[in-house]
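In the form predicted alone, a lone chain appears below as structure tokens.
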Amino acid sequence: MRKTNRNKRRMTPPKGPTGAIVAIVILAVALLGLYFAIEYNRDSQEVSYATFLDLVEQDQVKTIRASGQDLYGVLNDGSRFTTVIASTDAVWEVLRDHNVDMILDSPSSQFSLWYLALLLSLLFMVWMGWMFLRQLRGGGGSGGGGGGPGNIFSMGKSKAKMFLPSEIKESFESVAGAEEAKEDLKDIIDFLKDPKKFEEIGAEVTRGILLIGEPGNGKTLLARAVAGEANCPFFTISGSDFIEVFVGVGASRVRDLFNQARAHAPAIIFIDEIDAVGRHRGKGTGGGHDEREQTLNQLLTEMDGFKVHDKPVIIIAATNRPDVLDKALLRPGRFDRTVNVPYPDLISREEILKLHAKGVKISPDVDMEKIARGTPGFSGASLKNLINEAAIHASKQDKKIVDVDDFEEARDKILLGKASKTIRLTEEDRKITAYHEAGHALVRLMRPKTSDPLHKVTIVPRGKALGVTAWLPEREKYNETEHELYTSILSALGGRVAEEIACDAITTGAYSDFQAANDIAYRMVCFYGMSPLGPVIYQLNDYGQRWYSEDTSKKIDEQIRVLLDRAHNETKEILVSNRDKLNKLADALLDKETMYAKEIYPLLGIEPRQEHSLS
């Protein structure tokens, strides 16, 4: 004999659209059910069986609902009444002798008529606490699992996400640049991999390790490629998914994320944005004991538990805002290794570009050493998205490749905008533009020993501007000389002037150049020395307030107006000494709009530097 299993079909509730249809019926009658049984009883007068003996003798009583000895009436004018009269056949007769209509209910039939809607309403409340004692126990949400949505109970669960060693794809091969921070990283490496070796020498290898940076610059690949190249799994979570606002939760979920991590060490935790929940005590609500504190009290209670365990957890954290941490979680035995990921330098970006641009068709002719060198101060999210727009804009142009003015396109794009294709500049301003670029450019080119090598200028409006004067670093840069700021100010203020000196005007175009000249002057002056006030650094405390004196404040006032009076006339004095060239290159600039460095080296007769186009 043959024996079949069938499938036990166990019963739920209904979910999703069908549940909520089920639970809006239910109520809806409900309350339908209430409001007729509250509205056939509003406004009535409860009456004596006297006075309603009264009321039919003078035939003033319309009709009559009679449930066992309950009379429900209503008279001619439409007023209600109730009252309760005796069984006996005398009433009827009367009743009958008045002409009063009458409709004679049996009780059971009134019973549902009140208790209609309490009943439906019971049924409705049942029904939402069989779906809450479900939700309770971890049925209800996707999944049921302990971290679903809808679990109350898994509310103090850790909303971290797990990363087995086999999802890991990330490797420091994954990473490019970046060099001394993947150094300081390899310990970390080591001890994951074989952490005997440490313990028998008797080294103890940092448990927490801090990434500062900015955003962007590869924090979060940095640790998954740890924990690629340490093959364990990989715990990450945001700073603010540790609150909540009900108390006890941040912590609750804290000890369950370290309580996961442990139970499959060796395991790597990371938590991006720590200073959401790692700020400095006593400045919360609730005398310094609100629900972010207590969170990261337990933080640093679960890290100092780690010596206890046998096999090691690594927490690995990442912030923008070291300043705002608290300082316990910088002592010795918490985050005690600081990591830098800085910007990439020259090399790091030509890496990087390469990197991203595999799977990507690039024309052979794109240098990229040029384009990262045309790129100081992106980050590596921003090179990834360089390559991005360089892409998306050759597929507009319906290319099979990306060339290097795709490139070009797409520096400009990130750097000053989209090009504006609905201004329309009059003659007059295009002439006061093409002199005021070519302003900045001959500054410049007159001064080569303390200034890049021009780029390119074009007169094309982008973004707010409407020209720009672009060029590039020889060089990877980390100091800057007086000379080399001092021409900064000198082509910043080469806009303006050229303007007052061909075009007899002055716009509202310098505001941004005067910005960055008053910036220069004001470092120049409070800052770095350069000034006869000395080697004294003039700035705000944490509260804006000055700490020098009102006195010193007017000398430094003095020297930068000294000093930018001074620059405005000294590029006056290069400008007009080389009118010829001015008047050249803005003609050269109405003409072609946009023109490049190895157009202007030879239209003005100045010896050309070493090539720096990206072409």
Ligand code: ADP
Second form
Amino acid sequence: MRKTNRNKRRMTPPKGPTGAIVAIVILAVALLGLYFAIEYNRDSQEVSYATFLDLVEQDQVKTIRASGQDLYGVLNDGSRFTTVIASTDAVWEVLRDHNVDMILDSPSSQFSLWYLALLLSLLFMVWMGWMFLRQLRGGGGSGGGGGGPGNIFSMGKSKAKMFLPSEIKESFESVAGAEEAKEDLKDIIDFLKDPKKFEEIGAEVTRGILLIGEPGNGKTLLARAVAGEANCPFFTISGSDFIEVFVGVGASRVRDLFNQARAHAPAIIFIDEIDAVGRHRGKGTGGGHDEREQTLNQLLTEMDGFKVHDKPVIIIAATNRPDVLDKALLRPGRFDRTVNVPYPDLISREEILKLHAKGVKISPDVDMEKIARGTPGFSGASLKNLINEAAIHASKQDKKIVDVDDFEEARDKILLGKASKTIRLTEEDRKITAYHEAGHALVRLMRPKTSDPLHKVTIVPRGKALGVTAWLPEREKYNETEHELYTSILSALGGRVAEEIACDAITTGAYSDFQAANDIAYRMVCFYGMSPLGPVIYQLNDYGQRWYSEDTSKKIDEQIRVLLDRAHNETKEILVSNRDKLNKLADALLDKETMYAKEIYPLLGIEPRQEHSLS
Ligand code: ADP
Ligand code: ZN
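Just the form predicted alone so far, so send over the form predicted in complex with adenosine-5'-diphosphate.
Up next: the whole complex, starting with the chain shown before.
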């Protein structure tokens, strides 16, 4: 991929509390007051009393303003001065004799602007203190929440949202695929429906369930579906919502949440991103960790606290980082059951697609199985998005139904970003981009055994990329070989190397390629034991410190360097010895802008490989 330099970092807008805005306004006014107070005295020269009298005698003084003994004045030429006068009335007479305009302030107002600034700052501090106390009492969320529309109301105290059973539309039917996860959750539903039955037999039932999986794979959906199936209220909060600047707030929010849930039991509490609170407790790292630790401790206490059988509260937590969780969370009686929510496999993808395709007018030639085959690595959320994007694309073209082309375009958009209408390339830029992308593609085409099949190459700018080379896995990937990783490095370097050998100048466009290559090389050396350093994992610990020596650190750098140098040379060899193919592909790209794999194979005389087109 070749990228533009325009790496705008998007700022997330500040979340909610109107209190923060009030604080900013007060602070701004206070600073403004201070500014004017200072401004008032700026540019004015301090003169001695004697000089001042001389100036008056020479009729140079136009106006003066006196506040107590401080005197500010303006000369006829407009320049300002200040002086301190002796407290004699004599001076007024002299001034009157020389027709100087006089404004006399009472001494108390002399620092009025300073006072204003001071007062506002004080007000600000009082307000901060008040907020702090409010938070400590568990008052939380200044102005936030407060009964959203419909029946969803948010509890000001814990920031959690509560949904009554009548508001929960999800059931297991809303979750496509995910059979194992559903199976794992069934007895929880039985328990919530009829806790007595379990009690009579004396069966202990889990209180906490940990859903593990990457974002978008349906963890939240599953949790809501459990509530829907069990017909019980659902409390939802994100781990990060517990954490505030003030120590003790998180803990009081946890307490509050559990109290609310108990009052509505049987109920489900869903804590999304539990890793935000649930990371290992540090050993005296102090400072910012205190708040999180207190919150975590409170959570553990609450979980140990309920043994009430007829009024169960089940806690479902979600994370994609189970590795960082404090082991205490996973002990019996806490989150002692984990349920995996992985990326959907082929069959699940087809089911998810079919589920979300309901209500969308889709052409009969669209085969959902083919689409499922062509979308390995897509999460449930991206599959839903795929259908939606395809529908949007179709309606933009005034079509009545969504066809395969719309799905192709939607998939490319999700995989590669939207085609850019704003980036216009110069001829020189187009040429460099064409060689760059041809370089990426050709390296892979020359190493078919360790590379996924090529999908397409384009020099139509997409997203921030000036050009894109895309390949699609032939199958579900659960593992990658060393050679596959190495080919990925070669292919990443292929862009820049093609620029080196075919163009007059090299460009910054290879930056993200280098990042990718470096990242793979780093992982090979440090995580996968694919270097002479052997099968040791060189990973930073939770506090970002390395446990290995300075010397080892140097060796790691060296190995990464060796790997990348070797890859760079090899990439160069591949492209130089296939220079004719490189030129052919680049020329074709300049001509057609987008080339699909099936056009490239005959062009270069390479044996075609199967890839999953959607049609
Ligand atoms: P997570 O909590 O794991 O990040 P979500 O539950 O928020 O994921 O999933 C986002 C959306 O993706 C869901 O609202 C749903 O529309 C869709 N989705 C994800 N997985 C599935 C699935 N297995 N079946 C149907 N829809 C799904
Ligand atoms: Zn590139």
